[in-house]
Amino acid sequence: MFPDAYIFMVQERLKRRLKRICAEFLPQNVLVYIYNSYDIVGDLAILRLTDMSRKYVSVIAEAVMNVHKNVRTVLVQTGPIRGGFRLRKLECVAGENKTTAVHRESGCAFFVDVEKCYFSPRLSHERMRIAKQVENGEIVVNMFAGVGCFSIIIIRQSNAHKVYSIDTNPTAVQSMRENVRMNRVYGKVAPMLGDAREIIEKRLRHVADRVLMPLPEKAHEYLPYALLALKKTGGWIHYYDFEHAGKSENPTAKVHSKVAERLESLTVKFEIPFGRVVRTTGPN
C-alpha cells in the first residue's frame, strides 16, 4: 500500500493580487489593509475584506469586475469556513445576487453553490496531477467527492474504470449528479450520498485501487476504512492534512510522522513515497 501524503498550509498567491488591482483606485494608507487572494468560480468573485478595506467595498467590486469581465457577481465571505459541510457565509456586494456557477476546468464544467458546498479553484493543478497518476482500469473511491470535481476530472483525463464518489452533504450530491450529466460521464462517476465509513463498510469494501481523502479535517480519522476500501492486494491513498509548521519545521516531514505512526499502529505494510504542500491557508 502507498499512502500518498500530502498537506494543505497557510494561502496562495494569485497572479492578479487585489492591492494591485486597487492600487490606482485606493490610498496607500488603505492598500495595506486588503488581502491579496480572491477566488474565481465561474461568474462569481469571492473576496475577504478586513473591517478597514470594507468601507470601500463598492471601489474594491468594480475594481475586480473592470478586470474580470467575466464576473457578474462579487461575494464577500463574512465568515471563516465551518462546520461539517466546511461552508461559508457569503454576502453579494456587487451585480446579480446568487451564489450559483458554472465553473469550467481542465475541459470539464461544474455547478456550484459556493454557498452550500464547498469549492475551491485553488485545487485546480492538484486535481490534474491526481488525474494523471490513475492508471487504465482503476476503481477509485473518492471519500470526500464535494460536487465531484476530482472524479469527473479523473474519469475525463483518464482510463479508469469507474469512481465511487461519496459524500454527506446532499446539495453537494445533487450538484454532482447534475456535473455528471454536463460532462458525460454516465455510469463511470458513482456520486453516492452519505458518510464514507458506513458506505464503504457496507458497499465498498476490498473494491478500489486508489482512495482520496480530499478532506483534511477528517483524514486521519477516516483512515482505516480508506484501508478498508483498497484491494486486498494493495493500492495508493491520496492522504490530506493540515498541518501547522514553525520557521525550522518541514510540514511534509510532520504529516509523514503522523500517517506512519497511524499505520503502524494498524499493522499495514506501506510505503510514503511523496508528500508536497498543496496550499496555504490561514493559521485559524
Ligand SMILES: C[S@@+](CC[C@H](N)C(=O)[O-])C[C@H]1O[C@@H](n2cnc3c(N)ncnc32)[C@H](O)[C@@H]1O
Second form
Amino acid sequence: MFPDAYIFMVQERLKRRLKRICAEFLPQNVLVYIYNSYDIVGDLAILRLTDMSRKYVSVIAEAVMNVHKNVRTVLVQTGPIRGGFRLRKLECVAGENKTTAVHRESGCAFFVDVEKCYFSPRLSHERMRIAKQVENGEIVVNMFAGVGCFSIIIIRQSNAHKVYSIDTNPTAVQSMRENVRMNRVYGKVAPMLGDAREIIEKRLRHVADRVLMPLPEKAHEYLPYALLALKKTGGWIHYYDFEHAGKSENPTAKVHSKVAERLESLTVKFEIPFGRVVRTTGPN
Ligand SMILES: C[S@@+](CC[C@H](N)C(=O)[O-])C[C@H]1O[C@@H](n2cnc3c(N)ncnc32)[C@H](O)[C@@H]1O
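Any chance you could show the form predicted together with the ligand after that form predicted alone?
Let us now look at the entire complex, which starts with that chain.
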C-alpha cells in the first residue's frame, strides 16, 4: 500500500506529462510530436507546440483544461525566450484572453504578467534551496530579481535582514513592488530599478553577505560586480550559467573550472564548495 501523499504526488507529476493527458484524444503518430512538459502559472497554462502538433491545438488545450480545473487560459509560446528582459511571445489559444496571473509558491503569492516579465515555476525548488541557506541577519543582493520570487521567498523563509532586489525591466520592478505589498515584506525587500552593475557601483558596494545571480546569460560578465557587492569580509555568491556538455562530460565540473579561472584572474580568494544542474535545456 502507498500512502495517500505519495499517490497524490505521482498523480500530480503525471498531470504534467502532456503526451499522457492527450493520449486518449490524439493518434500515436501525432503524440510523438508533442513536447511533454508545460507550465502552470496561477490559472494560466503555457505550452510549446511543434509544427506537427500545432493543428491539434484546440484538442490539446481542452485536454489541459480538463485535467487542471483551475486553468482559465491556455497560452502557446510562439518563440524562444529572448532579449535583455528574457521575454517570450505568447498566443492565447483557449479560455480568457490574458497573460497575467497570481502564482502561489512556497507560501507566497506572485503577481506576474508572463508576456512582459520573465517567470518560471520550474525554479521553485532552487528558490527554496537558496532560502534555506540564508542565516539570521544576512543582507542579500539579488542582481537579477524579476518579479521578486527569490527575494520574497528568502525573506519569508529566513531571518534575513534585507534583500536588495534589482531588475532592469520596469514592468518586473512594478510587479515586484506589488508582490512586496501582497506578501507584506515592505522594508525587508527593496525593489530597485536599473542595471545591476550601475546600482552596485553607485549604491551597494560591500553591503552583502550573499549575492544571487539568477541570469545565466550575464553571470560570467557580471561576476566582478557580485564581488563588489559582497562585504569585505567575504560571503556567498550563487552563480548560474549555461553549459553545453556531451554525454561523457560533467557540466558542473565545466562551470566550476570556468568560474575558478575567472575568479583567479580577478585575484580573489575563493572556494567553490557546491554545484549542481538546476535545469536541463535542449539537447546536451
Ligand atoms: C532569468 S530572470 C530572473 C528570474 C527571477 N530571479 C525569478 O526567480 O523569477 C532574469 C532577470 O534579469 C533581468 N535583467 C537583465 N539584465 C539585467 C541587468 N543588467 N541588471 C539587472 N537586471 C537585469 C531581466 O529583466 C530578468 O527579469
